[in-house]
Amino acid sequence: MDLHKEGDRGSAKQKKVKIVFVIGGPGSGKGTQCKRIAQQFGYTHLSVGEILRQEISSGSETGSMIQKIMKEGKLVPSDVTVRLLQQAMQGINSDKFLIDGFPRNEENVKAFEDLTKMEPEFVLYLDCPQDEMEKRLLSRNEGREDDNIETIRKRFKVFMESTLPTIEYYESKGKIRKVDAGKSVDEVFESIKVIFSQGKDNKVPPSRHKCKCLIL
């Protein structure tokens, strides 16, 4: 499925296609919630994050620019993840996609309209604390180079200065679902449930949308 080039012939399919953001600070619980949305609601989940590793464990050159990128803490160009992204859905029959770890920046949110010609239909977010979500990355295990506490904390900080303003564009929009990630992966699930049954219709008033930033 090439979002991109199939032009005026694809646009009724295009149409059809359902596309849900996820985002959250890291170790919000994204990647074990998307699971689980995956699972019972029939979406294909692509984690950007995974895309992104995949193509660092690939020796490409471009894989070594964003080895690079992330050791630093900082986000992998615009241009680059929407290519990797869109290559990810390529081929994949599916007309719904629930995108883990994207947008990161108001770059992302830009280059995704004007590459796809498409938005969400919504975007959930997993609203954590700070402490909450250092506390799970720290004690995962995954083996990540980049769960160490200097770069988890680097990775508030551009959490907090670039994708929260995304949240805000969404949130003008109507489009943002809001959890509290902080609880436990069941009490989570039980509210995520909610908004992925009632879809378009779970309409929340703006005034309790109010994004809190994090206190780093």
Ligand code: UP5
The other form holds:
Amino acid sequence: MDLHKEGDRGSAKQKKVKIVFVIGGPGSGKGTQCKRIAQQFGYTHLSVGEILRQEISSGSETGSMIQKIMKEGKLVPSDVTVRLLQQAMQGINSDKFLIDGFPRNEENVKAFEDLTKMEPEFVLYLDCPQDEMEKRLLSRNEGREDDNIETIRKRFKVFMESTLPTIEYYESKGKIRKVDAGKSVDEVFESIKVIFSQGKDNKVPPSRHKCKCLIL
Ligand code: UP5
Ligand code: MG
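Complement to the form predicted on its own: the form predicted together with this ligand:
What follows is the whole complex; the chain from before opens it.
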């Protein structure tokens, strides 16, 4: 799959590559729900946060730049994020991508559209109260460097200031599918299932209910 060619607009349709973005505040349950969606509806799950953390683990110079930004709860420059995301997508032969935690701001949207010439089919928005997200992150205990109260509050601020306008942008294009993510994992997934069951080519026969998650 070449997501880079000039004059390739519309290639998503020709090649039938479908993209769904999943956005929501820190701790809203993006990763948790994406795993389930990938399994049930046959999507390839790519977490952009995980892709960035893998770059940190690689020990590259870009990785150390990303690490500093993440520690501050800020956003990595779009050219870096979109390049890494595009590389990850190009390395996988899939026609359905679930992109978790992206885009975060309008610059991300533009960079993605400019580079890949693709647009999402729709954007799943996990809407969760901040106190609930804070509680979840503080009890996650996975050793993430940004899961301390100081960085968590900065991440919330960035979400409000940068990501909410992106949600409004997609809302204006009729692409937002919002669910109440403050409920239990099962209840949230029930609402999500309704959304993903609406597109007829989202339904996969039981034999194909195999998780294609790259990032777990
Ligand atoms: N949990 C989940 N659902 C629950 C439920 N319904 N009820 C009770 N508990 C629930 O869930 C968080 C915790 O809550 C888990 O313990 C889970 O069991 C529980 P999770 O599914 O992990 O939530 P998620 O929304 O994925 O939270 P995450 O912390 O991953 O979200 P962030 O958006 O903060 O993190 P991400 O990894 O996407 O990004 C990290 C950083 O990378 C950003 O801050 C930024 O610096 C950088 N970044 C960019 O710069 N650009 C990008 O495009 C992407 C990331
Ligand atoms: Mg996550």
